[in-house]
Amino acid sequence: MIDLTFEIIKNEIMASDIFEMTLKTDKLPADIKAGQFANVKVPNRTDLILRRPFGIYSVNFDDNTIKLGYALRGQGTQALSILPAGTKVQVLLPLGNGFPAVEEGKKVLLVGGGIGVLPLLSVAQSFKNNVISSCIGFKDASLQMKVDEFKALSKECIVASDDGSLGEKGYVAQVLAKYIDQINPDVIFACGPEIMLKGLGEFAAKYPTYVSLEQRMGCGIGACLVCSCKTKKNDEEHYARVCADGPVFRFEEVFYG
């Protein structure tokens, strides 16, 4: 991980209350990889100690941009949220372990869910040798995000709604039980809120489930312990820091409430 100074090229909002940042630098590292993270600085805000983590939903070598998408949570993403574009921020990455590569022309499955859409979408992005399809789902029409892109790069793209304004009415896990025989992935690559990724817990018995979990942060980078979240390898129970350990864990490692 590096630290370095980018500057917003745009930052707009792109869905109710969620916002997409461009930033630019001299030089990106060239070992960021599909579902990791940054931890952006809020500039000139001495009361905003630590630094926003938000995950990089599209890398860009040519001209040294990323993008990142976040929700309005708090003063820190409500301060970011009206900063203009030529604005300097100090933005630490990659952090976390990405998503694992997979043999070239293997099918891979993205499941997401409202914000956590965003993070599959470098997936679909950088894994240009696989063959990609995607089911996707939103709460409503007016928090749908990236739709055009994700069809772009899929082979097939399900979408879904909760109440039917978008697509097909239903939560993401009932309407890819409709298709996923047919789609057969050699993996699934998941991300959401956790009532989302518990029910792919039958999907997962059948294919190897990865999944990218939301979690509140403080450091991350694994010093502070905020991200703690339960899991079990080998049979053995342990506490796993979201930030370092992951935030992408195979789906039977993680407990689910």
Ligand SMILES: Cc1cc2nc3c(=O)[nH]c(=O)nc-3n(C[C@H](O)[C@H](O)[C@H](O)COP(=O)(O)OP(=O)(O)OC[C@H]3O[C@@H](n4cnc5c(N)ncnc54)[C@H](O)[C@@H]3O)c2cc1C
Given for the second form:
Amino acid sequence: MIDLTFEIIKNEIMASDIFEMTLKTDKLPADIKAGQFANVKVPNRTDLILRRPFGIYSVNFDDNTIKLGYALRGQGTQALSILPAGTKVQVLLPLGNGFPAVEEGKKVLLVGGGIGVLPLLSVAQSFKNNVISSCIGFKDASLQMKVDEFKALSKECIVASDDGSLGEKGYVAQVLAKYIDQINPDVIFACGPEIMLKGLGEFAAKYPTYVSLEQRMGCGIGACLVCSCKTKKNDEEHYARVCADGPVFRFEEVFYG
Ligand SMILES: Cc1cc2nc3c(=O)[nH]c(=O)nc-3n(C[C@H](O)[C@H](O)[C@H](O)COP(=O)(O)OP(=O)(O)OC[C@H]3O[C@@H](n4cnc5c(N)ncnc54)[C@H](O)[C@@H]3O)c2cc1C
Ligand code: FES
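Instead of the form predicted alone shown above, give the structure for the form predicted in complex with this ligand, please.
Time for the whole complex; same chain goes first.
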């Protein structure tokens, strides 16, 4: 990991209360993997000491840019949203484990909900030797993002919304249930609200499934234990640091609320 100075190239709204920030630096680290995240220092705000973690959903090594997508939540994301192009930002990256490599030719199914679709887009972009299918869901059409990109990068792309204003009506897991046998994936990668991840249990029993978790963080580098969460491996419980041991875990390692 390395702490680099980036310049904001673009910072604009991409869906209702969701922003996309494009950042450029002199030389990106070569080892950024799909599913890893960056810790962003909010510039010019001495009161916001802790950096904010965001998934790196797009990387371009040719022009040394990355893209982050962020939903407006509290003070940090509000402050980021008003930064103009040209602002300098300190970013620590790449952090976390990212999604595991998958053998060439294997079928990868991406299952995402809301802003959780973004880290999965980085998989669709970088797993070029795999067959990608995707099932992405949003609360309603105003919150859709990157649907065309998923369609372009996926062999098949199922789109759902809770209210039916976009794609099929229903929650992601309900809609996916109609298609999963036909897709017959070798592995599932999922990211989204915990309730959506929990709903993937019946698929995880049949197909190896990895989930990317979100947890309140402090340092983002494994030192403070703020992000600890109870996990299980081989029936033994232990505590994992989401920032350093995750954010990607096997479905069955996680305790869902
Ligand atoms: C690995 C990882 C990847 C993430 N990727 C994205 C992403 O791509 N897009 C996106 O919109 N959000 C993402 N989040 C959540 C994002 O970090 C929080 O929404 C953001 O930090 C909120 O900051 P705030 O100052 O606006 O909110 P506040 O509530 O004011 O934040 C106060 C403090 O709590 C921390 N915090 C609050 N909520 C979260 C949270 N859910 N996760 C971690 N720390 C939190 C903040 O970093 C800050 O230190 C991710 C979280 C993690 C852990
Ligand atoms: S955020 Fe400090 S150990 Fe994970």
